[in-house]
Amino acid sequence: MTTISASWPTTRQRIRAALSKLWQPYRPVPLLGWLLAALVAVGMEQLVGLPLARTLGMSKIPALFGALVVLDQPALIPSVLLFLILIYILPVGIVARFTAPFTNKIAARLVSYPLVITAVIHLLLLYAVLHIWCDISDYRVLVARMAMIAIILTLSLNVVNGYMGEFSCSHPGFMALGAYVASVFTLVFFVSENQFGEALVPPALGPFLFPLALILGGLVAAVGALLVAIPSFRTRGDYLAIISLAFMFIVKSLFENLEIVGGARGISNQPNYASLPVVFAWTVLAIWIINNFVRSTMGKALNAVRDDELAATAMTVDTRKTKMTAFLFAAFWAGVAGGLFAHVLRYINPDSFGIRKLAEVLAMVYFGGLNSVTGSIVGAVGLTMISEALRPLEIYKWIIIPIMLILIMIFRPTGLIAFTEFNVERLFLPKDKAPEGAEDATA
């Protein structure tokens, strides 16, 4: 036993050393290089993906990197692996490695411009990769949009459960308020022949006024958050969890019995305004605003309240006002996510915003990591993709995912990427001139 325990750290160190040596050639690659490499890979999939897939015995291009194919037809595992190597791994590795000097020079020139210009160029490249990848199938478009909505939800809940240190269960309720308000707004104003009668405004104006519907949904969700915040933040302890859970069930029950919005049947026929670029734009906006919020003076005050409320009060922090501001801010973004969710699926009912939705969002927050914008993005995208990849397993999916989360909580109690700042400036720096820590931020 002593020999095994003594040799274990050595084995782990050897594995880490091997991985570090394998990664060494790619350390000089900036974010711009990875985006260009990914663009080449998805372009290759678009051009030769289908012939290659058929040559390897598959009827079509694997939707989610082959996970669905592997679970449905295990005999195709070698074909899927070869497809991934030829389409993704080799092109990304080769292009990123050998274009590093060029992309570092471009990155060095870009950082001399205002940050907004550099950010827009990187975002355009990211959207190009996403758009070409999604162009393969409508299923990919749906998964990508749902993943981005999950990012907004997870970030907003992390403001409360991570940065503020409380435990809120009301996000599905806020999401429901935003979804129903945005749906009623677009149906009443832009859609004819529905339960609300003829459209009040020419439908051509709908896509341009859709942001108003989302903002209105977010504001109504923030007003609803007042009903939770006012009684909750007069007390301390676990009262927020209890009151917020009750609020979620009240909102769900309200919409189940409100016939004007369809009752338990729900609402359908929402206009298709939440396209891929629209959801992408709102996700980028949410990440930017929430990241600035948690790094602002208010964000630092939230951390102070979380760590020691009495000490924060002694340092003149208005703890109740800070908590209420953060809670309403988080509820607003949950309402916006709800509005996008309703217009992606084009059908909602009260059951969409119950205890299962709460479990999903909480899992994403704690899987990705508390007090971290990066962790929320990783958690939202990771669990969305894992959930979709395990869909062929049906009921067994809900055994595998909880076991995975239990293991995460045992070995990484704070999540995969916790208490890590999302430093946008460092992301865009060239690697050959980046200060210490920039590498970790990009990774």
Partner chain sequence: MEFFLQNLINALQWGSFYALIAVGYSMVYGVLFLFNFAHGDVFMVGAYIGFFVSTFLLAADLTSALSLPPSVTLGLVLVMTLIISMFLNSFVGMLIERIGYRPLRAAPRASAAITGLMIGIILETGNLAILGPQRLAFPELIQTATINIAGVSITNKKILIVGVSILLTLALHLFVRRSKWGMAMRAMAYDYVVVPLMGISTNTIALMTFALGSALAAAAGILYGVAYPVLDPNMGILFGWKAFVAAILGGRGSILGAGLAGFLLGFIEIFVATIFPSTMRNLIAFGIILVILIFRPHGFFGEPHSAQLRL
The other form holds:
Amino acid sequence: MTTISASWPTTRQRIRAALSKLWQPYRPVPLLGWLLAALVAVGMEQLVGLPLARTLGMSKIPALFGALVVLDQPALIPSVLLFLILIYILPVGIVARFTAPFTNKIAARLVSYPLVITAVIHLLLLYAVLHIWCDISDYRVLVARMAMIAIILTLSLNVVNGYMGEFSCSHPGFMALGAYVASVFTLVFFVSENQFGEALVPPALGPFLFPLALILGGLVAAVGALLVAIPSFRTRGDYLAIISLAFMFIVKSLFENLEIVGGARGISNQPNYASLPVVFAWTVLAIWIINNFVRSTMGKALNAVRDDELAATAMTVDTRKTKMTAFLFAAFWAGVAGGLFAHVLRYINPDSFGIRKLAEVLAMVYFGGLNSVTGSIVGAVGLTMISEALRPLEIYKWIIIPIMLILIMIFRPTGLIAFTEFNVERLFLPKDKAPEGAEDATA
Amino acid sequence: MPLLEVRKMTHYFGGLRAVNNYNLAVEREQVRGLIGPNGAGKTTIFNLITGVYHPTEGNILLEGEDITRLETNQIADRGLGRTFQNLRLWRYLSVLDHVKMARYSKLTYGLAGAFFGTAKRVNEEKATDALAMELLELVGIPHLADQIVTNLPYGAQRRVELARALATEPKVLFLDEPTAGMNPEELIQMMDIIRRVHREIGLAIFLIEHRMKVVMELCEIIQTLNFGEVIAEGTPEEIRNNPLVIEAYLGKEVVL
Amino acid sequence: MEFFLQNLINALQWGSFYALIAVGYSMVYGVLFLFNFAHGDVFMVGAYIGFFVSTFLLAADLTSALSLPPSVTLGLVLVMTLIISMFLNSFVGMLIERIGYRPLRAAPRASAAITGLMIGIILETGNLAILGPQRLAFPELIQTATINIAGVSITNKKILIVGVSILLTLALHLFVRRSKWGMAMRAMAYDYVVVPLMGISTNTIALMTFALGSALAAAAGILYGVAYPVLDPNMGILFGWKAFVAAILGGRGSILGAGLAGFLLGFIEIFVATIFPSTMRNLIAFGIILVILIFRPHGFFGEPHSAQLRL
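What would the structure be for the form predicted together with the partner chain, given that what you showed me was the form predicted on its own?
First the chain shown before, then all remaining chains and molecules of the complex.
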């Protein structure tokens, strides 16, 4: 009996085989094709989404692919599913599949152009999709921006906790420094009638000088990081974990005691500069620069120092400099993310940058996967979405998410997508006569 | 002036004298051996010269320049490359990345290149790729370039270490038991590789080895160490017949 | 002088809580090399267990059942609450070890740290979900009596709290130094691999470490309830993190060190609060800790070690 049944495929294998058969026609679809298909889908939602949603008995278009509805009004689940199939799955499936020869041709031609042009075309398409998707509701705009800020944060923490293999707890502190500095900068220069007096510069210049505020915030965060890094990297061991933790508490209580920035009440009324395109541009910039860094030999030196410090130094790697650079670099991006965060919410107080924030960012890093840019993006977006989707559960959300993370830690201790390289060039390649490696990247 | 000179080096671990009054003069393109029973202090001498520890007393000179107090990475950059007795590879890096990593101090593209992927960086990384591939060919594993080191067999891992050490452009190459744990076939291959490296790059080699066959065949001059002190130094022939060496290895009774 | 002594007494009491929690942190860190970030919440759970046990014991009306004078009954209730709660809370600790940490024995240490963080959140939220957001009033187990010595007023509660915490810390220290089990723990702190070779199960030692730490945390919770009879689900967060820092300040695996560092933290906080506005307490306390760590990176009693919180 047992010998016979062993030769039969198990249910799991059968499901996997079925899925791979279903996926077969989509293997030759390049990234360009998927973006085009997504554009069609969000366009359809824009045009016929509302009437369709009304017809199906919903008052409005399901905001996050129906995730909110499922827990709130279970009776609407069939309608949501139908909506998803009609608006997203079918159009994407059809367009992606049948434009594949066409998109592959374009992708093949793009290969001969410089990478910048290819990248810009893809990014413009991606932004168009995002923009149209967000056009449906303000809620989507907020969630999308928070998710992108989470990407910057997660990625920068991954540089320290993943690539460098240390355990830093000070990210909320760096974020706070960036948020406060950027807020004060914009409030002092571009906004009248607040605790800082009249605007020093015509407010019309504000959006153009906003990057300056963010960079300044990032730099101040990096200087703060110097205070953590100098004592921590002098000796090896767990000191970074403890010193960075103390640093986080110090920053938080520092702002609680600074009456000029509102003390425990915080600051509000930041100008609305962190719009969707601005946050998108900064996120792309952060991913691009951080990915450049970790793929360079200088960035890979972090891995060498992590895996065997003695061998690294014997191979001419300056371990202290490497660690310092990476730590300050990560802090800079955390500061930038903080500045964006302050201008998205347009209200911050010291409590926004406490232990809960730390738990959240750490969770995103370890959920997505250590030492992996893709993992950080997945972790940040995934956890933001899950957290929004579980909102109807109220406090039970904070039981479900931790349990989920504990399970991930048990079954994949380094996260979902750990130790991979994010190869941009390969991403844009046509897929019709794809080399084996490229197939793995899409699978 | 010898290429590498060690003068009266003594080192204590706490109260324990691990190395006593050690002297060394390595000439250009010379192959030297360091032998001795377990615990004689051979690896300690390697670690002292390459800056893992700093000696309690004595000086180390490379081409006349005092490098005694420099950090390990600076010493490596000046031209002392090494391998390790127990392989020390980086778990998640590819073979090619291992070799490229040893070019760390030679890269000049700086942070701007690292962050923004400048043309300078692209060119330098490309040149480094080519150099790394050349070295992998020299040690005979170019086909493994994209492999993650943990997947490789032991012999191949040793070769990665060798290629990596060569990428630092060493003037003196320190090999800490390069054939440890190898089977006879791998052993012969490794000896060939060491000879080839010596012939093609023309560097000086200083090796620790337990297998007499390897030392006797490869080295021009051999030092024998016992309890942290050099008890004999000379050509393989002299060492083979030195009663002190035989005593250190086999014990007094046997000599009688 | 009186002012100083008065604050010294207050600081001793305040430091007692830190000391008892820090000792638990230090044990786990020393023996298993693990950051048990859930420990602050184990303290909170201990306080709640103490609340329920004491409420139950008071309701059981031992006065008439055993025909004891009321004051003796109250004392008996306190002692029983301490013992029963410590016993129960040790199971909470063991459960956390068994479910959260044991599957991660071979995993990177940072994963375990994340797990600890998450278990902490589950404990807080679980409490909030079950008992609701309102705070609970810890029953009055001691009638406050004040003794005046040289112008300094000392309550019997303070004496009890400081006494019990010093006693427990010393007892644990002796246990780890003298007993066979303590020796196994110390062996494990030195070398993880070698202990199973000596015929002692790593898992047993881990469970015992967690049980002892959690028992002390429960004691801290009850003593806290005696001094400040208001319990809320988030009470463990700040206490936990501060005690964690104290544990590191004490030095890896040093129980006395952790205890002393806990008291030191109490002193710093109380004296900072008397000189500066109380909102600056965390700022200055952590600033001082940072300075101490910069000059004594291995803590007061710790030995240098090169292990790293690896991936």
